[in-house]
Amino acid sequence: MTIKTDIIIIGAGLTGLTLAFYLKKAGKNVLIIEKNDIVGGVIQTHEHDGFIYETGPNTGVLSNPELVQLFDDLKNDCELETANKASKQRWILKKGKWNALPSGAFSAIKTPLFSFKDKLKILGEPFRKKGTNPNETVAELVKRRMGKSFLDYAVDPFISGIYAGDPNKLVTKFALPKLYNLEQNYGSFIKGSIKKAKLPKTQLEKRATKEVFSTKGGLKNLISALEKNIEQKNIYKNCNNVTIEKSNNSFNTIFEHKDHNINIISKKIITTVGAYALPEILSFIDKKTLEPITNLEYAKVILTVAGYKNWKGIGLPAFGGLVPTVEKRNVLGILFPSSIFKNRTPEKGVILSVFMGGIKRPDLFEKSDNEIKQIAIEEINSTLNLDNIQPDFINIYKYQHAIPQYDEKSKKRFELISQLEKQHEGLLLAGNIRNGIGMADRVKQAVDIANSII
């Protein structure tokens, strides 16, 4: 069966769905090709015995106007939910005790997380010279401007929470471009933050409050709202052996679907899949040529979700707790979703999301489910003061290609993506292989691509 359309999108994750939503809204004929039987990629919400929990990203950050606009455009089908004020604290584990990450000058002076020497060093941060190495790692930058204790007990756990990565490998310019630009444009993080706060903002920019968000009932409702507006007829699910061939000024997207072979002809093709999937899909590009993209390293992450109907541990008035590498524990951190959002558990219940593995502990990925459950329960009991209590339910989710690492190889990856898009007119390579890994990054990229096409 042969079909013609304007635009094909490969992958129905947040990027692909947002892109299709805005293209369809502008009157374009667009079809999405998805290998799974559901849309949303890793964004999935589940319910179990009164508990509502996420098995992919638990939250996003309302950090750009594109995301604000998306929720405005979907307001009839899903409702934005921002985090409870009580969950604003971020805990950091030090010597077996949780300490709140400082949120101001006074708490920064009193905190036991940072050394006295580094507390003094931060006072001189606005007067230090800006860096000259574009490939400077996050660890190098932080030690240079703020000191080693800030690296160990603030930035290292922060990087574990976002990238499940190693600050000694991630390059600031690529992994944390906003931080990099603060120093390059203003000479200082502190001076840059003050000056940026004074810049005029549009109404949408003012509403990008950097608050933590979800949607009422879970992030699945954001995905369902996008799917509803795109319409089922424009989404092909359960697609196998997807390959793209180039033919003159168009592309042939060939795949198996419900025992049929389908060929869709389009002028534009947009991939949103992981780097590892591109060689099989882009059959018209030599695999050797694609290596600067396909050599992208991914953190392997294990998520263990544990639910307690009658919580007996310490109070959890925080977003969650992150574990610095120097503490030598078996977890990256424990998130407290039931503290962040309302109505996620039974009345006296608590739900916890325990993260393990990452770039620094790939060995944990090879452990059996029973071993992982035991590690998660031991870490919960010891850090949250539970007396050997078992959860009412516990589930494990493993992600082989969880989070791409924006390291020193990123420059060549970005350059090749740009080169291929110029060489093959109509081809666009999107997704988290470039432009950031957060939900807000994915929405912004989709909006930018849609606008360029429209």
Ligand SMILES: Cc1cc2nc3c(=O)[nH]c(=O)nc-3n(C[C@H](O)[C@H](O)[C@H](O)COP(=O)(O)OP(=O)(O)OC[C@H]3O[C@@H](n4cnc5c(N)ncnc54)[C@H](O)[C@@H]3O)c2cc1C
Given for the second form:
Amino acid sequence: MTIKTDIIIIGAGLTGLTLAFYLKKAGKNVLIIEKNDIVGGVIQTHEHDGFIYETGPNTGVLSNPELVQLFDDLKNDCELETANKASKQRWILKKGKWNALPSGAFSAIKTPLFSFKDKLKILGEPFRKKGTNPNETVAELVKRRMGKSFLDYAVDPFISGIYAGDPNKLVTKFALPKLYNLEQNYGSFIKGSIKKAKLPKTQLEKRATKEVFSTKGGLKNLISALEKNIEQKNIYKNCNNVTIEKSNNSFNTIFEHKDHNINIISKKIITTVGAYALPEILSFIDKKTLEPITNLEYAKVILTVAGYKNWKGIGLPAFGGLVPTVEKRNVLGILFPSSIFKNRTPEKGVILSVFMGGIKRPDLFEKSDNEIKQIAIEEINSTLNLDNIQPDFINIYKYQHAIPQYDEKSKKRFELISQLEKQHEGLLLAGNIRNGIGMADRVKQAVDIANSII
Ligand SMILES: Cc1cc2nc3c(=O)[nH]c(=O)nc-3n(C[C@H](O)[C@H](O)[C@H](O)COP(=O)(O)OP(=O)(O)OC[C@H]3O[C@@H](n4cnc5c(N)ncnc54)[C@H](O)[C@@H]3O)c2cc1C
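Output block for the form predicted together with the ligand, input the form predicted on its own:
What follows is the entire complex, opening with the chain shown before.
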């Protein structure tokens, strides 16, 4: 069967769906090709016995106007939910005790998380010279400007929470470009943040409040809203052996679908899949050429979700607890989704999302499900004061390619992506191989690409 369309998108995760939503809204003929039998990619929400929980990303940050606009555009089909104010604190584990991450000058002076020497060093941050090494790692930058204890007890756990990564390997310019630009443009994080806060903002920018967000009833409702608006007829699910061939100035996307071989001819192809999936899809580019993209390293992450109908541990008035590497525990952190969002559990219930593995502990990925459950329960019991209590349910979700690491190899990857896009007109390589890994980054990239096409 041969079909013609304007634009093909490979992958129906948040990037592909947002892209298709805006292209279709602008009147373009667009088809999505998805390997799985459901859409949403890593974003999936499960529901049973009065519990609603995420099995991929739990929360995002409302950090850009594109995301605010997306929720406005989908307001008839899903509702943005921002975090309960009571869950604002981030806890950090130090010597077996949780401490709130300081949120202001007073708490920063009082906190036991940072050394006295580094507290003084932070006061001098606005007066320090700016860095000159574009390949400086996050760890080098933070030690230079803020001190080692700030790296160990603020930035290292923060990097675990976002990248499941290693601050000694992530390059600031690629991994945390906003932070890098604050130093480069304003000479200091503190001065830069103050000056940026004073810049005039559009109404939409003002609504990008940096609050933690989900969708009422779980992130699946954002995905369903996108799917509904794109319409089923424009989404091919269960597609196997997807491969693209080039013929003159168009592309043939060939795949197996429900016992049929389908060939779709289009002028534009946008991939949103991971780097590891590209060689098979881009059959017209040799594998060696693609290496600077396919050598992208991913953190493996294990998410264990534990549900308690009648919680008996300590109160959880926080976003969750992050565990610094220097504490030498088996978890990256424990998130408290039922403290962050409303109606996620039965009345006295609690949901905990325990993250393990990451770049520093790939060994945990090799453990059996029973061992992982055991580790998760032990860590919950010992850090949240539960007396050897078993959860009412505990489920494990493993991600071999959870989070791409924007390390020193990123420059070459970004250069090759631009080069291939110029060389093969109509080809766009999107997804979290570039432009950031968070959900807000995914939406911004999709909107930017859609606008460039429209
Ligand atoms: C465990 C975990 C926790 C996370 N936590 C957070 C968080 O708290 N906050 C946050 O902002 N972000 C978080 N992220 C990151 C964020 O969820 C992702 O970056 C984002 O959802 C990726 O969306 P995407 O569409 O680019 O990719 P994906 O969701 O990976 O979608 C890609 C799609 O392509 C499909 N596909 C792959 N290969 C093929 C092929 N050969 N043919 C056809 N289709 C194919 C896949 O099936 C998938 O549906 C987390 C990610 C993970 C894994």
